[in-house]
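First, one chain by itself: the form predicted alone, in structure tokens.
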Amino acid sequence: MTEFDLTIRGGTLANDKETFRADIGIIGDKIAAVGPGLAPGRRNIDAAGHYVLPGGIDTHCHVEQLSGMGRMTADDWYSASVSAAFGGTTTIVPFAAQHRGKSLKKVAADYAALAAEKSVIDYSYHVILTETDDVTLREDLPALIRSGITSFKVYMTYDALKLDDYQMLEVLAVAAREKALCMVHAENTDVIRWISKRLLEQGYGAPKYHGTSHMHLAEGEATHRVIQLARLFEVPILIVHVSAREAVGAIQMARQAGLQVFGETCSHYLVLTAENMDLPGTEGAKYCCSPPLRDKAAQDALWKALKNGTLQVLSSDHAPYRYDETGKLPYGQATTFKDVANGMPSLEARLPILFSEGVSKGRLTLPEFVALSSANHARMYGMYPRKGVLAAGADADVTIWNPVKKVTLATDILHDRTGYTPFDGMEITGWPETVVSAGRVVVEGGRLHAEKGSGRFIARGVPEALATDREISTEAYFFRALADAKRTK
């Protein structure tokens, strides 16, 4: 008879397609068996009355990263991974950010070293591309993709990061050839620049005007434009942190036309609105992110898009900048919306918010929650079925949820280092009480049981959207051939 190192017994399990009653038997770092009445293990956890779900995967968070404005995030790999674990997340995939003039190869190597030294849970990373020179696109990026970094992010806004349309085509050609997923921050930079200049000239510098400057049309136009650019090569793209109805509509139309366009939104867009930025003094800076918070109608559109499959993943976009001169307020009370570091801390709150607002309130089924929080991330980023599923042979990443536990979010119960939470006072129903990462019980009884640097690097495979050869048009084949011809000259 097989002896398990750990069994989780008597719970209600869910994957992204079904809910069922079973036990889980774990040996080492793998799930060895899933089924009813498994033999006891050397250690047993009673999950009766609880949900037993795949560990969460957060594929969009900013950790120990210098922003385009030169601000360092409050969280390093240790504090971020601890915060993630307490929130039910067992794998994180943040960004190694290339800044202008920097070697992508060195940026990635330095970032990987930081992660290996500090992370308490499994991890991978994407790269952020700002350079499109030959060394970056012909040597460094392909080498990283082949080593298991099979996704990268590009920006259509921010002066220090943005690519123009020509550069976008260059990187999309690499994505098509190397079978990598291109993640896009889609906002029209010139619309934002034009509005911002006029607002500041007329004295409208308060944080609430951040939302005015990053208006919904800027997001909608850029989303539509990059979809059309991707059609040149018929390469899959993911539009990240979708907030505007116009962007949702552009993605939905593209998918209805058969295009491989995917969408992500974030927990803060589901529960906060632009009104949160309209606070006295600079308090609204705590709620400035890009794209910005929208209105109730946009929230409704996002929930609908999560339900109907227009948007496939829910991430945190954790961007933890302190409410002081190191982050949100570089010029103190004189800081304008244009100078505020964009982003909010939400790594630990991501899954509890989605569970409470989604499952507990009847907006989502349990399998839909699993899809949005874990399984779809694993599929999209080349980690399935190693991760994102409770099945024999998968990594033993398991989160045990108390579905009726009520928690009021507050800074002092969370584990990031930002110093505030934008969700302060929000009551949550449903909480991850026990978290197992790679067979180790890393969170139990409100305490951490994992050492710094004990997380593992996950080399990712080809994203599911690129894993099988799709028939492409003669036109797309021709333009892919043109890109390859340039590469070999």
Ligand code: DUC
Second form
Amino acid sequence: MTEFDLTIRGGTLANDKETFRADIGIIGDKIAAVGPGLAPGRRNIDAAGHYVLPGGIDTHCHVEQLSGMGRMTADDWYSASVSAAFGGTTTIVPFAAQHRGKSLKKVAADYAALAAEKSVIDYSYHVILTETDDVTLREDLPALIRSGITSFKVYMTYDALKLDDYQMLEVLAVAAREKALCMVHAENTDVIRWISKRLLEQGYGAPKYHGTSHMHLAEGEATHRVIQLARLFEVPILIVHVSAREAVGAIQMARQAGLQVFGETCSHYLVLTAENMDLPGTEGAKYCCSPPLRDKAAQDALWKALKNGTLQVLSSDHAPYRYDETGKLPYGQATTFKDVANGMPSLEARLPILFSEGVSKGRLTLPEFVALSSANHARMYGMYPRKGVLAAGADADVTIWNPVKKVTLATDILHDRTGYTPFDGMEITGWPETVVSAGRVVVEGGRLHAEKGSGRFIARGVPEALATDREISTEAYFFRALADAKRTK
Ligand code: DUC
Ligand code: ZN
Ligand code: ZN
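Write the structure block of the form predicted together with the ligand for the protein whose form predicted alone appears above.
First the chain shown before, then all remaining chains and molecules of the complex.
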């Protein structure tokens, strides 16, 4: 019998449907066996009293990326992947962002080269689409999808990034035809623009007015609208970073009607509120993100939606902009909410927060935690069952949690380069102590044991929602209407 390179022994394991006691035997980069009483390997980790879970997958993070406003994230692929690993995440899927006028093919190739050079854990990437010309939609995007980049993000707001409804239909048609997952940033851009203009004219420029302008109805309306647009092609869509109750409601209604509409929320929406933006001077800029933080009722709705399946994935939306002129405050103290770089760092804190607030506080079961942090990401983005599950044949991506370890979050215990954490002082119960990525123990005893560039590109398959033999598009409204027109000509 082949000897295991590594065993993880005596822990409590969970996948997305069950919790069980077993050992894990690893050979090379794969799980070779999962079961009780496995023979010891060359190296053995005692996991008694610990939870042994599939490594986290973070499918929404901004890494070494220029924002729509032209600001560079503080993290590159190295620091981001290190920070992710320390937070129990073993696969990240950030964005290669096409800015207007740029070739999607070149943007993706350049981004892939940066990742290969620096990532310490496995990775893939999505693309952000801002152009809908023929080369982008007929050549570059289909070629990328066929090469394993099977998802892309589009924006309904931000002047430099947004698509109008016509363009949205163009990209949704490609998603249906090529079997890619379309991720949508859903906010009504004109509502935000109209309110912002009036607030600024009357001198209300403090960070907290970011929340006033990006109001909940703007998110609810755009979510509802893109759901209707997707119905033309019956193409699955994912609404990313849901924060408003109205958006949760729109997704829930769509799902109850049998539509393939999925939803994601992020750790900060579960534990912070709009009150965090209401700080003296520009301090509240640290908490500006889009869609913005909301109120306690919205938080409760998000927890409920994670629990009842309305939302399937919990991501970080890690957007690390420093609290200075390079990031959050391009005009220093004179920066108004309109010019604050949006987003906050949360790649490393994402899973400790979900574990502590979810599992430790009894809101989530362990399988629910695994689904939201790992398995559903793998299914949603075409990586299952290679990733997101503890089973023979899967990649050996394993995070070993100490469920009783208490940690107070602070900037200097985290490994990103943002220079602040919005979760400063937060008490966490449960910590990812040991992290195994592709069979390598990459985090142990508070130290990193992985080389820059040792992470691997994961070519993704068809997202689960699109992996159907049914010709999605030919049954959909538009194509039925076309067929009728031809018949009655
Ligand atoms: N919103 C985004 O759309 N992207 C980056 C961060 C944010 O807050
Ligand atoms: Zn977004
Ligand atoms: Zn984002």
